[in-house]
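This document opens with one chain alone, in structure tokens, the form predicted on its own.
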Amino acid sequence: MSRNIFDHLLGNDSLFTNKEVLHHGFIPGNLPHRENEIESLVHNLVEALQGQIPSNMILYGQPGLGKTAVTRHVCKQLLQRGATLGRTIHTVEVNCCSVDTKYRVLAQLANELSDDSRKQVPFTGWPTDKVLERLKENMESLGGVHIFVLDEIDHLVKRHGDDILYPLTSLNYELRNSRCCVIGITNDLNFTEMLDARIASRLGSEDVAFSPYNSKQIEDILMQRARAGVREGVLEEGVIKLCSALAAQEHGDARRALDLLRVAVQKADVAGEEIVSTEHVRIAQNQLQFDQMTPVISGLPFHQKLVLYSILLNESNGLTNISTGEVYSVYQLTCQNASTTPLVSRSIGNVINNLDSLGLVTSKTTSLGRYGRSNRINTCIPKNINAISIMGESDEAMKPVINATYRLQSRL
């Protein structure tokens, strides 16, 4: 009989001893640093157990800041509570991320909150008013309080403006047996400043800003999944303090920290070692920023290439928020110089947001009044990065619009 290609694996020591808990979407019973941010949750929807309306919520911060975790440990706990009160507490969680049309999200609560195949909503073909209506049914027909997180709300909302709240906010206004509050998580900052000021006013009732985490609540964090998920005495004195230091530079960011910490365990056990170092995390660290961002960057369409070369350029000419105008106009230089027709100008939007959803650039779109809606965009590429080499080197055809000269206007 022929060896298996994976025998040689299966005996051996890992040093890990529980993987999971290292990876984010880990909720682990006690979330360190999230005292305040727990209990702003807490106070709100304790009226839920009361057969109250809590108040709608949006949580800030930046990515890796407890708030998906925060949020669903106080759910969790919610419902653990209201089912020993014999209170009715439903909690459904989208992420409008995947989910990212009004139509799906509807669909989606709504199907959440049945389990008879005959009031699901169908994947496509509903009038949006009729999905809204099964919704509005499932919920009447289960009776009590509704808590609807929608999860990276603000990539919805830019994609498709805020349509989809106003329905939402409102049906506390038309539920007779039934109350809903809407939990709104999102990265931006500025989110508000996107949403229709009746909309703001509905579901900013209580905000809860996440503040970064410093670098010793974050060895903190990792000390508690360390125990958990790695050997005892296999961390070398340091690797810890280093992981956390780096992630404290990017943020405050804890999941970075985590994948630092799991990738430098991991290095060493596929090296067959015994000792995670310091050089691991290093090594880490590298594989982390270069590997994930390298392939990506080099394999993009060559006209997504172009147009992030546009933003790229503009940076260099101390431009900051950058407008899709202003990035169009240098992408039609880049054009000249690489002998190609450029394409037209409401494709460009279509292109930045897809360089936003790799994770290349930031697209934020900001009110202007009665003058309509304006894009914010900037790079978040790694500084160590040098995306115009890994463009050159990865397409012939970007060598001569590098190699071009720009004389670019600075803005008044």
Ligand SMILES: Nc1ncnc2c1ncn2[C@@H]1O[C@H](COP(=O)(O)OP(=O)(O)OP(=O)(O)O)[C@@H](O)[C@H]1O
The other form holds:
Amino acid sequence: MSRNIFDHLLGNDSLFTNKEVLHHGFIPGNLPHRENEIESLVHNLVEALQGQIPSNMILYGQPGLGKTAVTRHVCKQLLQRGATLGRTIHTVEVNCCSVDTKYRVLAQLANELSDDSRKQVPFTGWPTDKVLERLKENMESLGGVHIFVLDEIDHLVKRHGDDILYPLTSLNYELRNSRCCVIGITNDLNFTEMLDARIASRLGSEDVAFSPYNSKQIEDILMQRARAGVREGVLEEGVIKLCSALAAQEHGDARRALDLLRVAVQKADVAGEEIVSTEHVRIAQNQLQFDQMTPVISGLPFHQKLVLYSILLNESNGLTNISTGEVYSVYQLTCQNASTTPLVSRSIGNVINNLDSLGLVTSKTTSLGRYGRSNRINTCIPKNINAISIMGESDEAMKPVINATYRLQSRL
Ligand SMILES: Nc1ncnc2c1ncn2[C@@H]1O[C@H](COP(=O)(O)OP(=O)(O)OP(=O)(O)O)[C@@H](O)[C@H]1O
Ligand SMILES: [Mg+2]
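After the form predicted on its own, can we look at the form predicted in complex with this ligand?
The next block holds the full complex; its first chain is the one shown before.
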């Protein structure tokens, strides 16, 4: 057979034995260092196997800490045990980031509980009460205990308020032939503060907080995945340690660690190398930072780009801990070059807060005693990312701003 350009990545010489295992969608059969969290879920959900109603729960924790993986793992085992014990249990998971209106969440719950195509709730168009009625009908006709997992629930509540949670957490008062338990998952640690007190107390009767993994724990997680997905002996010593240490710095994020390891192995694979070194991890780290930051910078609205550019200009002029006033005076110059009217100075604080929440700058308020308060602003964009060229390439209107010359004042 003649050689094909895909062969070197397909053949036995790939460094991966099963790349899918290193993807974050993959859920391994056991989840090291989540024994306590799993036990909390099991403790509550066992009620479904005993003919009782499990309490509603909220699972908290920063991104990549295994909340979704743990919940899926526990639900899978629950369904398996339910089947052997002859208990009727249904689990439905909805990701509220992609299904993000009350109507669509209720419709998805209802539709997943019915395979009768004539009974499907349409994508839009029904009154919400009718969708809720259909959901109840479907729950009753199947019977048993229904576990509804609302993943990334804070997205839904932030956009549309918490009204969906009231009917969902009230279902048990109305159902005759079935029961329901809601598990909300969120990485917003202040989630319950967004909720009406009655809903918060109904939903959060059992809270489970996921703590960040430390570097040693991430190593264990990576070793398990590497054994299943990467050829034996190709990871140089220190590769897993470095991926784990870098991910531990980012709030102990196992997803980040898996990404680093997968991209590092891929970089070595594509380069036709036999060994994955810590250098490949560094390259992977740069690549991931670039992939993460580029859309954030290029997607900024125009005036936010101008403000970010003004902070960068101040920094290139040797300033650090820049004040809002210093940003504003350069921003006014950038507006002249862009032939646009500047925002009023008091809006700049909001723009800077937004840049801070996107992880592009840090802004700290310091007290000047009786002289009031002042902001100290610094960018925190990794050095390998050229934010100015990203802004120029993503927005024609930035070009005259970037090409202009600025006579900036330095501090006395
Ligand atoms: N204890 C663990 N053992 C093995 N893999 C894990 C463990 N914890 C997390 N992972 C893996 O890390 C990745 C991220 O986990 P998961 O998606 O569950 O995070 P999450 O807490 O739901 O994050 P987010 O809040 O961003 O949704 C997944 O690939 C998951 O398999
Ligand atoms: Mg998740």
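This is a predicted model, so every value here is computed, not measured. By rigid core we mean the largest C-alpha set that fits within 1.5 Å across both forms. Residue numbers count along the first chain shown, from 1.
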T340 C-alpha moves between these two forms by 2 Å or more, core aligned: yes
Threshold 2 Å Cα movement between these two forms for K305, core superposed: yes
